[in-house]
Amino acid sequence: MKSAVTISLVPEARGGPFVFWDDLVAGCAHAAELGYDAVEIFPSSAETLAVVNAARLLGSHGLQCAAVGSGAGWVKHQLRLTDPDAGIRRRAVGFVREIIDAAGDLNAPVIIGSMQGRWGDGVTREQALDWLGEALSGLAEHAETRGLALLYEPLNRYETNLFNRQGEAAAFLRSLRSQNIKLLCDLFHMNLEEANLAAALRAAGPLVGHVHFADSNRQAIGWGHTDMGPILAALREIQYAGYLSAEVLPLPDSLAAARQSMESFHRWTTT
């Protein structure tokens, strides 16, 4: 398994669970100094990655890009793939397609999390899932043309009412016409929704495409009460070789959270 740390370039998301903020140059320098394999970037738009010349910057530090987030589509632009307004849904798909194109230069999968939206306000669950499935399939097919995968993240019940648990999300993904979609399994969300985190990971098996390495309180691993032993055992059992990416609150500050996340990564991946 490989290590990654998050960097947000979205001012509107300030206060969220990202280790480094605003400055990709400084974030990459810190990540490299601490020994991370990669960074996970949350840009305001596809253009953001071009402006900061992300590919050159990562290369200069010997870093990979673990994934690129699309959450700014919701946080900044109020775009959702299941919005009742067809025009907004089209704009949401267009926003993610542009992120995919930009991520192609970084050889990084793209995350669908908060942009999935929710059902209600006149939209039935069945209709919302039809819209979500069509959007995910189309975006996954587009990502495949760039040699990338799409990552779908089940969120906790306070953030979406579509899919909250890995098993139900995995069943949904298997029903779609594109199979170029993997699960992003976020340990913080899973702590709220799963009866047994390790069992959920085992059941998802080869669909696990990315892991957010966060403790029960959304702080760095080791600063909450998540029992990591069974989780790492399950990941090894399913032969997961991807990233454990620290998407955690920058507490008590960014550098402390990054150091603790890296110490925990070494502790749990070398035992």
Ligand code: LER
Given for the second form:
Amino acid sequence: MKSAVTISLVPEARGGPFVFWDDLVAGCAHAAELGYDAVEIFPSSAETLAVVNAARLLGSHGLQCAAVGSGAGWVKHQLRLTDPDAGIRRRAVGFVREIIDAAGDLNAPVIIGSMQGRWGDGVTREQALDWLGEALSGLAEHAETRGLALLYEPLNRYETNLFNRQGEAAAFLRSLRSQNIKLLCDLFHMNLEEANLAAALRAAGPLVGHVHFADSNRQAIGWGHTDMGPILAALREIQYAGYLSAEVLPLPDSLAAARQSMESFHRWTTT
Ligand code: LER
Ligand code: MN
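Got the form predicted on its own; any chance of the form predicted in complex with this ligand too?
Whole complex next, starting from this chain.
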């Protein structure tokens, strides 16, 4: 398994669970110094990545890009793939397509988290899932032309009412024709929603494409009460070789959260 740490470049996401903020140059320098394999970037838009020349910057530190988030489409522009308004749904797809194009230079999968939206407001669950499936399939096809995967992230009940658990999301992904959409298993959301985190990971098996490495209180692993032993045993059992990416609150500050996440990564991957 490989280590990653999150960097948000989205001021509107302030208060969110990202370790480093606002400055990709400084975030990458800290990540490299602490020994991370990769960074996970949450950009404001596709252009942000081009402007800062992310590929060159990461390369200069020997860092990989673990994933690129698309949630700015929601927090910045209120775009959602399941919005009742067809124009907004189209713009949402366009926003993610551009992120996919930019992620191609970084050879990184693109996350669909908060862009999934929710059902309600006159939209039935069935209709929302049809739109979500259609959008994910089209975006996965686009990602495939660049050799990339999509990561679909089930969120907890306070953030979406589409899929909250890995098992139901896995069944939905299997029903789509795309082979390059994997699950992003966020241990914080899972702690709220799953009866048994290890069992859920085991059941998802090869569909597990990425892990957000966060404790029960969304702080760095080790600072909450999630029992990590069975989770790591399950990840080993399914031969998960992807990232454990620290998507946690910058508490007590960014550097302390990054250090603790790295210590926990070592603790749990070298035993
Ligand atoms: C949001 O709660 C989250 O976990 C992010 O990864 C979604 O983009
Ligand atoms: Mn997450």
